[in-house]
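Shown here is one chain on its own, the form predicted alone, set out as C-alpha cells.
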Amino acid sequence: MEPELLEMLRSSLTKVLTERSSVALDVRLAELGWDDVVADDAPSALQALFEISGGTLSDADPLSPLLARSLAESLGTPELAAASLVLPSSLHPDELTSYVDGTSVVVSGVLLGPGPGPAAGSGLLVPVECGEGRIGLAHLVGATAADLGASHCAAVLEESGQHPARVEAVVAATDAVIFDGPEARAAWGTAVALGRWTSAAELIGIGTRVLATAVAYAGERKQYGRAIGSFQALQHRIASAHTLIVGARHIVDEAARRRDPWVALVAKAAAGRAAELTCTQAQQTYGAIGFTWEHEFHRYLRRSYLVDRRLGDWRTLEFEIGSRIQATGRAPRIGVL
C-alpha cells in the first residue's frame, strides 16, 4: 500500500476506533469499505487497525469478528462469520476448557467484546475438547451471552479499553452444530495464528504509544534543571526499548506477509516482550507520577497484559519455541533471520 494511502486509511481508522458509537464496528468499518482495501491488501490493513486499536485503547473488539470470519471460511460456513467467539478461559489455544459430554456442551470462556443481541440470531462459537485430544467448534446457534449468564470480568480490566466477559453455562447438545474432525482443527489452527499476529500488532501499537509519551515527558521534566532525557541513564533504557519495539515490527510484518503458524506465534512472543519491557522502561521514565491514577500510563499497562495472555503470553510462547527447536534441531527461517 502507498505511503499517502496508508496514512488515509490510519487517519479514518483512528476516527473509527475512538469515536462513541451504538454502531458495531463491522458496520462502520463497511461504510469505509473496509473489504475493498483488505482485498487489496490484508497485511497493511489489518496491522494498521490493531496496531491503532492497541494505541488509542479503543474499546471495539475487531478481533472475534476477524476470527469468526476466518472459522467461517475455512469450514465453507458463512453463517459463523456473524457468532461471537469465545475463547478458552485459560486464553491459551491449545488449553481449551470447553467440552462435549454426551448430549450436552460445557461451555467455560472468555468473550472479548459484546455478544450478538437477541434479534440477530448468529449464535455463539467456541472451541470445544471433543474428547482423545480432538478439538472441535461448537455454533451454539441463536444464543447470547446474556443467555448463558454472561458475567464481565474485573472491573478494573475497563481501564484497558476493554470490556471481557466470563461465560459458564450448560447447553444441550442439541441447541449446537459441532464441527469435529481434522477440518476443525485446521481451522482453529488458521484463526489462531491470525489472531497471534494481529495481537502481536496489537501490541506493537501498545509500546509505541507508550514509548512516545515516555520520550516526550523526558524531553519536559527537569532536574538539577536539566531535561532528564539528557540522562545518559534514561536515554539507554529508552533505546533499548526502541530497539525491541522496531525488532517485534519487523518479524509482525513478516507473520502479516506469510501467513505461517510458525512465524505468527514468533511475532506473538517478540511483541509482548517488547511491550511489557517497553512499559518498565517507560515506568522509570516517569518515575513516581506514573504510580498514579489520574496518569494514563497504567491503562496501557493492563491494556498489554491482556493482549499479551490472549492466545498465549510471550512467556509461555518462548517455552513453545524453545521445545520445538529442541524437538527439530532446527530453526525455521524468518524473513532474514
Given for the second form:
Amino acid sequence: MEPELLEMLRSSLTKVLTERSSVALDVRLAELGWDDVVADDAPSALQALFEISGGTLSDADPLSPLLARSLAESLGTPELAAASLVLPSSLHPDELTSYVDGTSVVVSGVLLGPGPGPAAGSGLLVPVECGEGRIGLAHLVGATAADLGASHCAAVLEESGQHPARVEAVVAATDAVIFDGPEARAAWGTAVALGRWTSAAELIGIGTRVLATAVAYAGERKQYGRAIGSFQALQHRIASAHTLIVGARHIVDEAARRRDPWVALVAKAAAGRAAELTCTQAQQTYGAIGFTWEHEFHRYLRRSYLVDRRLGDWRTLEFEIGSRIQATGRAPRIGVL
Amino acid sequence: MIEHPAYPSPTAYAEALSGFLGSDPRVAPYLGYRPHDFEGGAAHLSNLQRLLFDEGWSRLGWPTRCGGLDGDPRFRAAMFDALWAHDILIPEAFTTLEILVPVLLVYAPHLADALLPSLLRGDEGWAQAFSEPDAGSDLAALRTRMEPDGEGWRITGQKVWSTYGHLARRSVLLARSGEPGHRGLTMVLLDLDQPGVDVRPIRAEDGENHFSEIFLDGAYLPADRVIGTLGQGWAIAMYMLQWERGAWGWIQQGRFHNRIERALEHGVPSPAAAAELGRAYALTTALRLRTRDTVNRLAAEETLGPEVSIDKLLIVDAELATWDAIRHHLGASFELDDELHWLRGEFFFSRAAPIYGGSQEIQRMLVAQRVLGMPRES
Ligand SMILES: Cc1cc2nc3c(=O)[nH]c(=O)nc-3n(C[C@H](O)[C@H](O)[C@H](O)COP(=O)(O)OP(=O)(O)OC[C@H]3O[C@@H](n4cnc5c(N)ncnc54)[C@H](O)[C@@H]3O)c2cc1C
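Moving on from the form predicted alone, please list the structure of the form predicted in complex with its partner chain.
Now the complete complex, all chains and molecules, led by this one.
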C-alpha cells in the first residue's frame, strides 16, 4: 500500500475504532469500504487495524469476527462467519479447554467483546477437543452468550477497553454441529496463526503508544533543573524498549505477509515480550504520576496483559518455540532476501 | 537495485551457490571446519576465499571495476546465508570487505580500482585501525598524528584492538591531520609491512589473537593513500557505519541460526533450557529481518541514518541470548568436553558483543537522542 494511502486508512480506522457507536464494528468498517481495502492489501490493512486498536484502547473487537470468518472460509460453511467465537482460556494455546464428551459439549472459554454482539441467531463457535487429541469445532447453533451464563471478568481488566466474558456451560451435543475431521484441525490452525499475528500487531500498537508517551513526558518533566529525559539511565531504558519494539515489528511485518503459523508464533512471542518490557520501562519513567488510576498508563498495561494472554502469552510461546527447535534440531531461517 | 543477468534474484543465486557448495569436492575441506586457532583458521579460510573468487561466487554484488561481477549487496548477503547453511565459517576477511570496500568505492576510486581485486580474492588482508588506548568510545579524541613529508605523510602514534591486525598487509586508519575534535581527522590506507610499523597481536578472552596493537613511528604514507579529503575522516567513518551494522548483523544472524542447530547435536535437550532457546531464536529472527531490511535499503542506494544503531543493539540482544542459551543447553559438557573447544571459543567471543563496534551504552544513547529525539545532557 502507498504510504499516503496507508496514512489515510490509519486516520479513518482511528476514527472508527474510537467513536462511540451502537453499530457493530463490522458494519462501520464496511462503510469505510473495508472489504476492498482488505482485498487489495490484507496484510497492511489488518496490521493497521490491530495496531490502532491497541494504541487507542479501542473497545471494539475486530478479532472474533475475523477468526470466525477465517474458520467459515476454511470449512466452506458461510453461516459460521457470523457466530461468536469462544476462545480457549488455557495457558497453553494448543490445549483446548472445551471438549466433546459423549453426548455433551463442555464449553469453557472466553468471549471477547463487549461491543454489540454478532447478529442474534448466529450461535457460538467453540474449538473443542474431540477425544484422543483430535481438534474440532462445535457450532452451538441456537445458543447465545447470555444462555450460557457468560459473565464479565474481574475488575482488573476494566479500563483496558476490553471486557472479555468467561463462559462455562454444558450443552447437549444434539444442539451442536460438530466439525471434527482433519479439515477442522487445519481450519483452527489457520485461525490461530491469524489470531496470533494480528494480536502481535495489537501488542506493537500498545508498545509504540506507551513508548511515545513516555518519551514525550521525559522531555517535559524537570528535576534537578533539567528534563529527566536527559538522564542517561532513562535514555537507556527507553532505547532498549524501542529496540525490542522495532525488532518485534519486523517479525510481525513478515508474519502478516507470510501467513505461516511458525512465523506468527514467533511474532506473538517477540511482540508480547517487547510490550511487557516497554511497559516496565515506561512505568519507571513516569514516577508516581504513572502509578495513579487517573493516568492512562495502567489501562495500556492491562490491555497488554490481556492481549498477551490471548492464544498464548510470550513466556509460554518462547517455551513452545524452544521445545520445537529441540525436537526437530532445526532453527528455521525466517525471511528470504 | 541492480539485478544480475545470470541470476534473476539473490535467492536464485543462493540456490545455485548451494548446489556448488554441496557437490564440488574442492569445498569439502571447509564443510564443518573448526579452526584450532585464529591464525590457522585465517590461513585455511583464505583458500576458500580464493576458491569462491575464482569460481565467481564472491564477485557477485561488487562492481566490475574492482574485480566484481556486478549485482547489488543482496547477492553478498545471499552468499553468507548459503555458506552458513552448509556449516561453512565466513572468512574474517569477508567482514572486512563489507566494511571497507564501500568506503573505498565512494571516497577513493583510484585505490579501489588498483587494490580491491587482490583484496576480494584474499591475496592480501586488511584491517581497520581506529581505536587508541585513550580513544575508545570517545573516538574523536584520538591522537595518532599525520604530518606532511615531501609529497606524502608520516604517521606517528598508537592504535589498539585492530581485528586481524597482525595478519593484515594494510590498514584503513584514522589519524589527526588538523585541529582537535572530529573535524581534524583524516582517513588513510596505510601499508603495515614497512619500517616504523610494529604490529603485536593481543590475546583475547577466548584465548585467540583476535586483535592487535599497532605502534607507528613515522610510518610513511604516500599522498595518494588519503581516502576522501583532509579533515573528512569523521564523515567517512560515519558513512562506513551504515555498511558495518547491516552486513555484520546479517552475518551474525546466520552464525546464530547455525550454532543453535550445531549445539543441539550435542547434549540432551532439557525443558529448563527450552524457553531460553525460544527467546534466543526470536531475537535472532528479529536481527535477521532487521538486517535484511537494512541490506535492502543499501541495495536501493538509500542513505541510512542513526537508526543503524538499532541494528547494533539487536546484534547485542541476539548474540548474548543465543550463546547464553547454548551454554545452558550444553550443561557441564560446556566446560568438560574437549571436542566442543570451538563452541566454547565462540561463546567467549560473544561476551564482546556489547563492546565491539560501539558499545551498547553508546548505541542506546544514540537511539534515545538521535532516533527518538530525547534531550542531550546540558
Ligand atoms: C572483539 C573486538 C574487536 C574490535 N575490533 C576493532 C577494530 O578492528 N578496529 C578498531 O578500531 N577497534 C576495534 N575494537 C575496539 C572497539 O571499537 C572499542 O572497544 C569500543 O569502541 C569501546 O571502546 P573502549 O574499549 O575503549 O571502552 P571505553 O570507551 O573505555 O568504555 C568502557 C565502558 O564505559 C562506557 N562508556 C564510555 N563512554 C560512555 C558514555 N559517554 N556514556 C556511558 N557509558 C560510557 C562504555 O559503554 C563501556 O561500557 C574492537 C573491540 C573488540 C572488543
